[in-house]
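In the form predicted on its own, a lone chain appears below as structure tokens.
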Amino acid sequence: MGVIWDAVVEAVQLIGSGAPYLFEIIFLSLRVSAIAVGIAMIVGIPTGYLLGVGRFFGRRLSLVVVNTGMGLPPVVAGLIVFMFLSRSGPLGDLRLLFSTPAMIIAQVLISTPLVTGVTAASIASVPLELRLQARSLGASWWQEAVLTIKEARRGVMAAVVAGFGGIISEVGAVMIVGGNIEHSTRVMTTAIVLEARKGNFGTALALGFILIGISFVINGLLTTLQQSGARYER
């Protein structure tokens, strides 16, 4: 317990000393997670609503690899994005290797999948009446994505919660394409591994607590965001 205690009050000194390279990493890993889970929302919440109200020839194949993706270990995602981007990859000459591009490509293959199958659950639990009765009133196919997803707001909200939670925490794929560069690469889950192998245990979990924080603090306003709405629905 002396241990732990000991690394709370380091995190604590940490944040109070306002060091520059503790924010450089925060900064860093803050960006490189929203940028891939708002591609991922991009991607993952137009994708998931087909899966969730197409009737088409694959869609029960596809929903299993959008499913099979969801449980995608980071280093296997981290292994493919490494091979195309290396310099005998098929994308080697666009020289993304060992940056924070490479990251956010890393992230977005494991968050798209979360996106994506959360989505299409939450879109297919909508009532079919709901969009059978839009169409009756004239709405075009535009409208009515919109209002499904409107009505499924919470359970893409919890896409999205699930996609940022799938990365902000990951260091096996970010390790492996970003090479963990100072003041280029170096993110929080990587500099926890760095001071951890160093034998800086105490730094380490000191570093973790910050990271558990910032992770809290944002799927705090995440989820308030998700049950903002939950009054006027009762």
Contents of the next structure:
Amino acid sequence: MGVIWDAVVEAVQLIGSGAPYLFEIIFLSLRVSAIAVGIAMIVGIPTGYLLGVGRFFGRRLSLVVVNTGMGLPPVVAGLIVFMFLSRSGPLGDLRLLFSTPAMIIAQVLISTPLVTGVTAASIASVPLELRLQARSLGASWWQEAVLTIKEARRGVMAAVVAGFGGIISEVGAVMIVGGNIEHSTRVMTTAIVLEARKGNFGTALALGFILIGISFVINGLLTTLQQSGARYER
Amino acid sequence: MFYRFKASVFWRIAALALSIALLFSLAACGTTTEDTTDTETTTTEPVVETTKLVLASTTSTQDSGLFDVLIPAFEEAYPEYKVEVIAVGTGEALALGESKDADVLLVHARAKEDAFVEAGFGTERSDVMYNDFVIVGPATDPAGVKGMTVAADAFKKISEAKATLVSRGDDSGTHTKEKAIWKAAGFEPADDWYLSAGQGMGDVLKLANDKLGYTMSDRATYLNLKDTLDLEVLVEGDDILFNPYGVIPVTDATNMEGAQAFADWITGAEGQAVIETYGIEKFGQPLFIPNAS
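I would like to compare: after the form predicted on its own, may I see the structure of the form predicted in complex with the partner chain?
Following is the full complex, with the preceding chain placed first.
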């Protein structure tokens, strides 16, 4: 118990000390994962909508692919990105390996199936009658889509939370493609691995607590948003 | 109509999933049968009750491939022990010893090892073997250090050229050595060209390879990965690059007998012979030179 208490104290001291090292990696973690989940939303929500409502050739196969992607181990995603971006890989000339864009690419690969899959499921649960009625009232396909996504907004928000949570806490892929370089690609999770490897379990746990704290705040905000949405419905 | 359509989709996906699962299990069956024959041959040997022996060592030793021959040889000599290797940085290996989560350590950071034993965490430190560090870099050698014999001078030259240098940055034995060389060079590296990676030796070599940078590596790990890298040995032979490994049984470890047995075996004739011959077949030279007294 003493060890854990020490870590809690160290976490508080670390935050209190305002160590630039700490804020640098927190900021980088948030920036990389926010950009990645943003891209995942741009790709995943429309795709999820189409998969949720559509009846087109290849829909079933697409759903299987997306659901497989949801179960893709992040470290495999990292490995794939690594092989593509490596100097001997097909995109090696871009010289992106061991940089933040590489980390964002890997995180997009991890979070897009999550956002797509959960969005598709929540869109599919919107009653067909709603869309039929909208269409009979003369709604364009665009208005119909916006209305459906609005109706399924809680599920869509859950999709975004799932996507963000999946990547902010992920370590394998960002370690492989980012390289955990100080002041450049070191994020919270890779810093935790490093501190643990150094034997600084207190610092590692302290960083872990901060990561949990950040997740708590973000999820708190999103849950509040969801709840206020629920109130509007009444 | 809508629901019937959905149901049929469900069943078709289920059928697809089932066939994929079948396909994989068929493939798995093929390998399992081989596995079973393997286990059968091993179980025909006399059955011995095995106890777990946790060996905390360094990523460079693991990456060199030495354990792949050393551990089976030890387990053959002492079938009552099942060795579990935890490959981490020397810093964490020592911490694992301190917390008694490891039974025996095989590490390379002399000063830290002596302090560890002095503090009473280990019973005794014995020489096991040594290898050496080399400074590797791209063949183009932008800083022009090729053939230099003093490591500190080479580091200085790299820093003056502001050529990329990748550091382990993880408090490992290799990192400790690197810091000693910077100290000898009278220089504190902290700039854009100096990348502190905080990863294992193999990963740092890959990073240096991709960034067209320099790094310091133990020879064993470098030789093991050489074929996948475009890095060349540029500086070697300096006394400061000497890299001795020591074995330390942990005081009051969970498996003290096993720890002592391992330490005795690795410093004894058998263990030393395994170390002496490892690498000759694959690299034309031994990776480690045994030096137990």
